[in-house]
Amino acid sequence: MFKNIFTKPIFISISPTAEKNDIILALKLLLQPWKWKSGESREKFKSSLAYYLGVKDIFLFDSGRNALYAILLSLNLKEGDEILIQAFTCTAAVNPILWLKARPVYVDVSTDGVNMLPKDVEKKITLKTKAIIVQHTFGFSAEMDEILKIAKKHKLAVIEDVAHAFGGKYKRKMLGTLGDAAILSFGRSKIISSVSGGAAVVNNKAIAENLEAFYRSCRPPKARWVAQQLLHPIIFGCVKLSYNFLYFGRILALTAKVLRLYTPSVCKAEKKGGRPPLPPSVMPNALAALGLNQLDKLDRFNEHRIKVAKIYEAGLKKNKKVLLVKSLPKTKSVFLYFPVAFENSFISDEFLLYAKRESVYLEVWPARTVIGPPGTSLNKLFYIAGSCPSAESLALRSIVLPTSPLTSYKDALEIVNLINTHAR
């Protein structure tokens, strides 16, 4: 009971980037109920993200997921339309799919990598088929030359989902530019974070338009929703100091979710391709306050994660019992999280286990089926088991590895020597 309890634990996703600036800010916006909605945050995140990624027409919503409904609002979807989505993926990138009555339709991955085939994306193509939607997966980029090439073909519209590549390029264009939208998402375990929030980025004149307009129709959330945003990251700032000492962290977070002061970063209802409560919301000004001191670590956030991912892929590469994913040529890849593939998913679940007991708190992304987080119905989200069988396989036996900026190179190494002790 008491071996680890002075022992610092490595998280993976719990307030990764959240330093001590950054929960400082948040207990100060806290106090200032004035500027939970509007001020003057909110339209300097904007141009400041839209100069950092060299674009013109951002709009910024409460999550990813509404900034992508919104995108796909703005293609005037019928019922029925079919949307290409990779599989290894979450239902945030599904579920806005099927609140506009389309239907998504999924895309393996390569075989020695997390993101969708081109060659499979050629095959899933029918008459109905309106939009790609691109996801980079962990900060890798996805064979952009390839899938455009082929959206041009047949005359379909692209989608990058960059919520977990943000500032990563791909032949010395930034990710995100490349196709004719995207989304970013500040989401509380993203690259950076605002808790809650996300962006539609456009690069087309006629969806911009389309978007404009439906983003004039959207209000800010409710003062209770971002009063609960504003807690998270002072809760779990508390919670990772005292998460070993007499179980007191672990009481906090249980009684701090038991009595609903932070919101669920998934629902219920979405498991089953439902909608959140929120409806679709501009990003109030305080989560923008929050989002732009993030912005300012940005590029010392991403080379910190370049630099783990070093340390990972050095003391990896020699164990023949661990698949490593490999970057394109000429792309940048940020590393969100570093996967990693065991042989089989009973030695990647005994792994986790045997890293819990030594304080290190690793996790599946998506879950262990194509369609995360856990206990999501696959019927509901339409995936016909067999269809993505790279995927399939890809869920059942990897793992992710912490890159955030709260990972030291000490944590990596310790990570490193345990799959290396347990694996080979």
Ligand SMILES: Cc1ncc(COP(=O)(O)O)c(C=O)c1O
The other form holds:
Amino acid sequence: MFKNIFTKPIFISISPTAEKNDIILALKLLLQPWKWKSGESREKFKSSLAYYLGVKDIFLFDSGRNALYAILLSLNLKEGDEILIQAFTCTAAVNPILWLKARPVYVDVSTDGVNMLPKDVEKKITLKTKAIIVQHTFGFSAEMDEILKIAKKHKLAVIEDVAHAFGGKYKRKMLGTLGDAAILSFGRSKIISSVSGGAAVVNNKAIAENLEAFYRSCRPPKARWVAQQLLHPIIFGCVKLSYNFLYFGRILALTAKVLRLYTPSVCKAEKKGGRPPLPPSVMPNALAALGLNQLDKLDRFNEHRIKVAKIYEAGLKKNKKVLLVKSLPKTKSVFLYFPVAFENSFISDEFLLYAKRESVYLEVWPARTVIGPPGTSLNKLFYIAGSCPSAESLALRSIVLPTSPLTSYKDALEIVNLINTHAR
Ligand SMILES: Cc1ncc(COP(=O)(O)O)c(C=O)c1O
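Go ahead and give the structure of the form predicted together with the named molecule, now that the form predicted alone is out.
Below: every chain and molecule of the assembly, starting with the one above.
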């Protein structure tokens, strides 16, 4: 029990981008409830994002999933219309399709990557297909030229899912600016975080007009929800500091969960395709203020992630027991996480336990199945077993390594060492 009491644990997704000034800002905002719903931060955040991406139309929502819902709604889908989306994803990216009574059709990933395989996109297109959601998993750019070519040939809308890839590039173009529309996520473990939040980026006039009308009908979330989001970085700042100290951090996290001092990132109903408790809402001003503070750090965070990824690459490239994912030529990957695939799920699970004993808390993303988080019903999300064999195999064998500003170069070297010792 006392072995690790003074060991600094390595985490992957406990408030990974919240620094001291983010926590102080959350605390200040918590004490200023008049700033929670409206104020100048929302407009400032919106214009700063538009400037960063070099686009005109951006709409800020309470989450990435609701931003995706707004985009799909703006496509005027009919019941039974099909939307292509890759397997090896999160239920939050699939559910908005179901809320509109459309059908997700899953595209396999490439055998040596984490993104959709253009050849399989072609195979899965039917007369009912209306759009392709292109996920840039973990910040690795998808094969945009080929996907855009297929979309043009079949007259399909392209929606980029940039939830993992904000700041990444494809042939000098910012990810999120290549298709008809895109979503960004500022969720708690994303590239930058406003605890919860998302943006719809639109490059298509008709979609922008429809989305504008929907956006105007949305309101900010209730005050209680905003307070729960503001409490998150404060609570988890304390949890991180005291995680191993007589279990204090773990007890604090559990107490906060029981008392509902924060909201879960995915609720129970969503694992069965249902909606989150919060209807699509505009991003509250207080969370936009947190987002603005993080946007200032975006380039620094991404440079750090790239350096950490280089340490993993250099340390693991000679290890024949692990498979690493390569970035496409002429792309800039921003590495939300660094994925590593082992030979089989047994070695992968054993390694997670081995690392945990050393206070290195690694994770699996999305889950040991093709749609996460664990407990997601593949049936309710219309996934047909065997339809995406590479994604199924990848989900069974892979884990993700941390790259966030919390991860020091020494941490990365320690993880490399653990993998090379365990999987020789
Ligand atoms: C790939 C992907 N797309 C979309 C989302 C939805 O983002 P948000 O959590 O902001 O709703 C997530 C995260 O949950 C995700 O991992």
